[in-house]
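As a starting point, one isolated chain is supplied in structure tokens, in the form predicted on its own.
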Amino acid sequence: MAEYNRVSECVGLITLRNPPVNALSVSQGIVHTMQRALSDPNVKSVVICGQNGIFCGGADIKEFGSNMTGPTLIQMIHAIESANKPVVAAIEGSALGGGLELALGCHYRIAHSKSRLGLPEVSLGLLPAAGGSQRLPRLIGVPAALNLITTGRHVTAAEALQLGIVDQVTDHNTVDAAVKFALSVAGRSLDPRRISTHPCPQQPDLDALFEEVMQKVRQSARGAIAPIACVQAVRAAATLPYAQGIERERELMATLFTSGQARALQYCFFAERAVGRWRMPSGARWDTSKPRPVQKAAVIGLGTMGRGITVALAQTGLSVIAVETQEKQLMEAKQAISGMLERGAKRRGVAPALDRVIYSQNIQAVADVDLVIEAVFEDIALKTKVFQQLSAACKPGTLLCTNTSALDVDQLASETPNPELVVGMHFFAPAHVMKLLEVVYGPRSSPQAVATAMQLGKKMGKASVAVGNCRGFVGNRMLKPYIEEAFFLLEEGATPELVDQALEEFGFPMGVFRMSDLSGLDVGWRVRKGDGLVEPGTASGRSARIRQGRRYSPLGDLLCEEGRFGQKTGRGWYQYDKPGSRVARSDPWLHSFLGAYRAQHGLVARRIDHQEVLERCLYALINEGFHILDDGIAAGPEDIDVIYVSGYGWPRHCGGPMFYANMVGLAKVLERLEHYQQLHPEVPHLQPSSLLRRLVASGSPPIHKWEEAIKKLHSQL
């Protein structure tokens, strides 16, 4: 765990080793070499240093929650900062949570020009518990430390050196610049680098702060309290003395540690890295299949998303042939891309990749690529021309993928001489910031061709999620039942605000009909056109409310023959200031257009609440991810969670859709599914799948235990 050693003949350097990110599993290897030093008189200053070029990464997650023997963290750190000989932290690569804790307990900090520093400890649905909330503000201010704790954000070594977090920054040998700093800090007073012996700097009208900082931390928490708890631990900082801020950490931990919150954010932590070891029903899997090497890179189709995946390829190294047909849309599609690259260089301090782009006009300079990625308009005879042409004019092996959202992967690759070498990578717009990918494979997709298309995908930044081919695939199949279900609250006396407005309270950016304002309500309903669901009239009663023998909501249709497409028209389930404004008004037309839509239905509307809102929609969605899961189009129930909240807005601190099931209960779920399809027996996606059945019957195992009982209750069929 630590190592000692003495170098320069009067310096004690103590290794973390502690593989792969030096993780503070164990106190008691650190303070023991510690007290060696200390009790060395030879040894007139300690270095504590990472090995392999990482100084410590914090707690290990996998151990929280486990009896931990030896010295707590806070104890070692106080031992460090009590020492009576400088002790100076040497950091490189990162000073993580409670690695950055353990660097505050030092006297000095130096680090190196590549590291980062942070106390990321929010996003699990904590806080920095080992005095990091009462030191940080005593060393940089209540204001830039309320901004690092509640955000979790990480700095690099040049803002901490701003901040005041580290003494000095190098871009030498880290362990070397601050043996020399040791040297020349021995025997000074180290009364003043006791940190938690100082008070927080000075800061006028404190109360208005804390109350601006936590109005602004309620509305983008949206629900979680982890921000919250640690604004008042911050707060503690900033108006009482160290031990009794210590003592408030520690109860507001106490709090956060065994909340479902914090369950549902580190169940999400280990889904992100869980769905990277993705498998297919044929056995392949992630760590059996080589992927290609890439290169080279086309997109075809520079629409909005053709021009974001544009972008997220420059900006990962790949040479990118972007080709669009039409002039015009080509010429406005190069100064959007040239735009963008521009702004995220800027933001990342870095030079932008315009020379990475290369524009065309024709799909035959795409010929020497090693993947293309088709994001044409989402029609299927384009696409399969598309994919007709890509086939002749590409090199043997080039791998052809396709942006589309909901059509037939198989379809597609039916159209190639090669369709092993087809998978679909579904991006999110805006496709060079969403984090999620949907890699879609079919039945005939080689694990090459998916193992590949992942690790694009990862080399993005984007969480990749493998997922089986079926309309819709995972996300979008199973949006469409919560979204059906908003329609349907909408015809039974519910408003666009009230649905929105619940969603919105348990954690959504934004709910149904803000979102699809935003999207466009034209883009739904030419699907709906498609699936030969619109029908012309203005026929009355129930018959006109059933389409393909189910329950249908014509809704959405008439407001598009009204012209109301959303933001972009102006008017949509909301009204706006003028067409493209984004602030949303409750819309008197939209009511009584509601209102007269239900007196020719003969429909009465009633009260509904929140919680009806919630069951509906989210239970409707929950029911739609069981189906998914026996269908064997997602691999686990991590993969769908990993979806939602990558993608869709599922709020982060309730661990996912699926999580949430678990969370609430798979038997409430299915007694509230059973109660709504009792009640709308027309709707089949309220009929309980029987996956959820047979799970509460074997007795509603934990999620973890899922997948273990879905093949046993498969082998019983």
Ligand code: 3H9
The other form holds:
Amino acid sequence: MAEYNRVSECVGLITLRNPPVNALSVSQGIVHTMQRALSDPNVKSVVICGQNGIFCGGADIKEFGSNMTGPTLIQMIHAIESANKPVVAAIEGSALGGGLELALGCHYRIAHSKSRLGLPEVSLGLLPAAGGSQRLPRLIGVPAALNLITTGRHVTAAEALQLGIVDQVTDHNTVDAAVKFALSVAGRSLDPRRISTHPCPQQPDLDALFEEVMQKVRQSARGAIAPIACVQAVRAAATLPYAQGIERERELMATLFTSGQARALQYCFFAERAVGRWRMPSGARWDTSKPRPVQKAAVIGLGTMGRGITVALAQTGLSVIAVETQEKQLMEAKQAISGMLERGAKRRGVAPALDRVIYSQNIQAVADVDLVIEAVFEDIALKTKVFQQLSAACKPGTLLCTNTSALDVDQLASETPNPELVVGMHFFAPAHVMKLLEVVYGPRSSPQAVATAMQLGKKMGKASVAVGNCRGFVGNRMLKPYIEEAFFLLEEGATPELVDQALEEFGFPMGVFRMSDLSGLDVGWRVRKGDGLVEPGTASGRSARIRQGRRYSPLGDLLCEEGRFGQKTGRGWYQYDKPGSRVARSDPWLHSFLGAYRAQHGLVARRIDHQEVLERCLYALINEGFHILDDGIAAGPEDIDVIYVSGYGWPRHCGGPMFYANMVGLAKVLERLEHYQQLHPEVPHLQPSSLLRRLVASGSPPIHKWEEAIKKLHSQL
Ligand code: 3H9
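The structure above corresponds to the form predicted on its own; please give the structure of the form predicted together with this ligand next.
Up next: the whole complex, starting with the chain shown before.
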């Protein structure tokens, strides 16, 4: 809806009204409202604003899947630009996508100093197709427009002014400023203000610029098609007359609009918001559970994780007590945390929050905090002791959170007098940078504790996902079969290079072996030792590779026995110039080691192609995802997908593992799992999950109906 009023006698004020973000719905009457303003003889100029402090969040993404009819955005914007009365955009809050394109069709733009502007269509698998790809380069030049359109980044009002996107920035009431401005420009010639009639500003060596940008975009896009289409659209703006450029924009958009990638990226947009509406199997939910206020927090243990968590909390504005019992480690941590806070503040152009952190060797210092995050070494006895100390030291009601990535949250809770106050907050390293946070609830965690941890995660800017308590929670539990399949593929004839290349071409930033070299091979080794899986490497044959009743590959253990822990030792699945170096090079030693290993175990190497790598690694991971849904550890597929996209490098344009399974087709995933299970009966994780079978048997409902289908299937059991 758009509302029309007359203000100051001769200014027509159009207010976009479509909560929550005034998205431009095709069914809206903006065109009619605009026509009313333009045909009103008393109106000399027009101001467009949005209600509730937000100009416009762009086209209505929810409508993209439906049959859209009515005047298009592009026609509406064209009508505004062609108007014979000045039209001024009064930008508050956000002007994004179609919202900014609408503003670019206006003759002038006034922005509030706190507003943000951008063309983020690329992150939805689209391009700014309401003339934005053609007008922005004409307004601010090709290099700056390419940057904004291919990255989708939002700019502040100050940067928008500097770039020339807006004409004025105000700290006061934007609509009042725009009305005043509109009065002052009434009657002036509008020709110089119609952006589409301008040529793009001259740019030396245009071809070289586009070649360079295209190369950069292809590299960083990792298979995403929208950034490439964005470059092509801007190229059209730079080289063609406006009408032809618009036609090119339309053609490119038509291809993107119906693409699987656009569907995946738009699914991610809504999934990221859906995970905030968490619910627990007990029936507790986000909208009926009130979080407790958290102003003061403590972090116990200042290793890599504890340092990152301290920085994340302090940057969010909390006071933090950072506890490390050893003096030397405390001093080192203080120096490292201060450095991180200073660098972060410099990047964001704010003052570093150094004085928000108080360092202490004494756990008693946590007496008056609202929440504690324990980040000591992954050892259940040590963590239990810390939890008991915390229970005694903290004021009643303090929330006790553990940053464990593998231990049993419920076991820790049971060691405290108030298990309802205990939740897991599983951060990912580096904790002040990585977007993902798994909030792990046990059967006794109170809804209020979960609500508080979820709210804190949101404040820290994390994609926070509430998940149930089980070994590895959601992310690491699904990673296990993925990694194991990669090991098995090496045994059967693949190389780390082949496996990584297949996964990187799929869109992961790093294949499983390069990733393992980065995080350290010793991490998994320690876990496998703890599980009693590691045995001396001298045994041979099939029986040496069956442990605890299932196929096991000791390859990772053997590398660790050689001291090959990955990048930190300069050797792992690859070789590096020196310890700590990041450039992985193929290692002839590793290839002959694999040959000798296969010979020792009577394995005959066969040719393995990329398709098999993808099917075995990804479908094993997805299969575990179905087990997780069946167990109720994740409430819905969106939770799993957000975890994988924001924490595990799953390519966003493939939507996350469960969305990907939905795209490929559940029947196909089931058929391939059955195929590989027949070939490898000793691998339980290739045994299709019963939920997957039941979903296929019930007609493979689309992903947005899974939750309902799962409930129905469970009620039938
Ligand atoms: C486009 O414009 C294409 C054109 O170039 C060409 C067309 C031909 N549509 O994020 P929040 C919902 S493509 C529908 O939590 P915030 C959102 O789902 C569009 N719904 O709030 C949520 O719903 P719920 C390009 C939308 O204050 C609620 O609004 N535009 C849209 O943290 C609140 O959202 C973009 O990519 C939309 N466009 O942030 C901008 N936007 O409460 C996308 C939001 O049910 N939007 N919703 O979960 C954003 O970046 C942020 O929402 C914004 C507000 C910064 C605006």
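Residue numbers count along the first chain shown, from 1. Owing to the predicted nature of the structure, the values given are computational and were not obtained by experimental measurement. We call the rigid core the largest set of C-alpha positions that still match within 1.5 Å between the two forms.
- In this overlay on the rigid core, L686 has a C-alpha that sits less than 2 Å away from its partner position between these two forms.
- Relative to the superposed rigid core, C10 undergoes a CA displacement of at least 2 Å between these two forms.
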